[in-house]
Amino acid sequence: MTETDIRPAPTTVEEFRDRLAAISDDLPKRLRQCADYIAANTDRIAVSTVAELALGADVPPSALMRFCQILGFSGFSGMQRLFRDAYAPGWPDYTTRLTNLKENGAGSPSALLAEFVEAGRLSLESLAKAVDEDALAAAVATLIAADTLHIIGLRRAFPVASYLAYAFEKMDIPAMLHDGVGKLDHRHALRPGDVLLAITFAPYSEETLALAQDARERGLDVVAVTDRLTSPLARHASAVLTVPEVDFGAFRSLSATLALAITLAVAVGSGRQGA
């Protein structure tokens, strides 16, 4: 590190991220420590000490007052004085409500309620954490260079293929749902240049992982929504999507996988506008 970059301090949270991404290579073994740790520790900045934060990323507190100059800030406290002002705590009262609900008595239906807003929530966030989002663009090319496209989910993943059969629909994509009503078998509607998107959790449905399969053997391409990696759906899959949803109790909260859909379907309908 030379001196030469004093450039002038972040005035916003972007702007400090953008710098320290900026610096984070190139850093000497210890600043290096700091950038690591703060970087992945940036919430609380604001709400502790430089002791604690140096203690924290194991560096001594003086390491960490070079690393907040070197960020261009005059040192610690103005570095604190960004994030305090940007604070803004998800609970305007949000938690209290949960806690409210709950006191209802277990069983009750609003505490069952707080419990199912608290596991879609949970799913969100780990699905954001967890996106693999090298997977998610091929996901995405996959199904923006097929024909037509070939959803099916059943039973629980049901309301999934039908919400993006929906979606596919609403944006004039052309899309067949796999529904299995009245046992019939559409498999005959493959047709090389299509793409078929499988949904499907433990325990694995029979007919999805069997079209998965024929697909994939008369040569189409299948994106593969699962819950894990090793999934017998993934076998047949060219691309693999997994959503880590959270159950309470013996239902999936679906949040998450939802999301997903959402997100494939608008992504296909963009590009495929463009295209």
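Could the form predicted alone be given as well, to go with the form predicted together with the DNA?
Here you get just the chain by itself.
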């Protein structure tokens, strides 16, 4: 990429992710390190200094500044401003979410049930309409061919990951759940022929992204379940499944994600049984 290739700075986070994905493969080593680290840690841009991000990427601050300019920003402050403006309101903490529900008169159990059922219905309908059938078929074929399935999904994605581990175990499919308990790192268990099934949604689990990157660098296939094709997880994946989830009162549903997880478990179980 030359000076004349530099385009105007992205004006939205989505444009930023698209630009980052488009330029990453053509960058020299140090700038590629910047791109990889930023892609995996976009949630840190708004609250970190140049020095902190450069240290995380293992590059000098000057390389990070150059990286910002290649993306179209005049410097780091421009890139940081984009993320501060986008995330300034933030995703409210649980106390705020509950307070807002009460103030809006939606806090009774029956009202909550109706709202969450509706959010789940909309999520499931969106998944049915938007599912990429080719990507789904490719993901299932990849999982069927695996020697051992490694599964990771932390924080909000943990119930989905643990369900998949449970389902595969009941089907006698070799599977391992990477749950992060005790901060233990089990990436040494990845072997040639294995497949990683990784699940994460914004603001994206750093541990999940790191394991996905490590798996790809070892030559393993990665099946990603995430919220958008521009997710930083997608860059490490051989198959990407996106899941729309409707929220209510800033509480995000897992209805569609669990439906997709059940689909994967049953399809893989059936496929391996018939192999």
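Residue numbers count along the first chain shown, from 1. If you're wondering where the values come from, they're calculated on a predicted model, not measured in any experiment. By rigid core we mean the largest C-alpha set that fits within 1.5 Å across both forms.
Superposed on the core, the two forms differ at L71: its CA moves 2 Å or more between these two forms.
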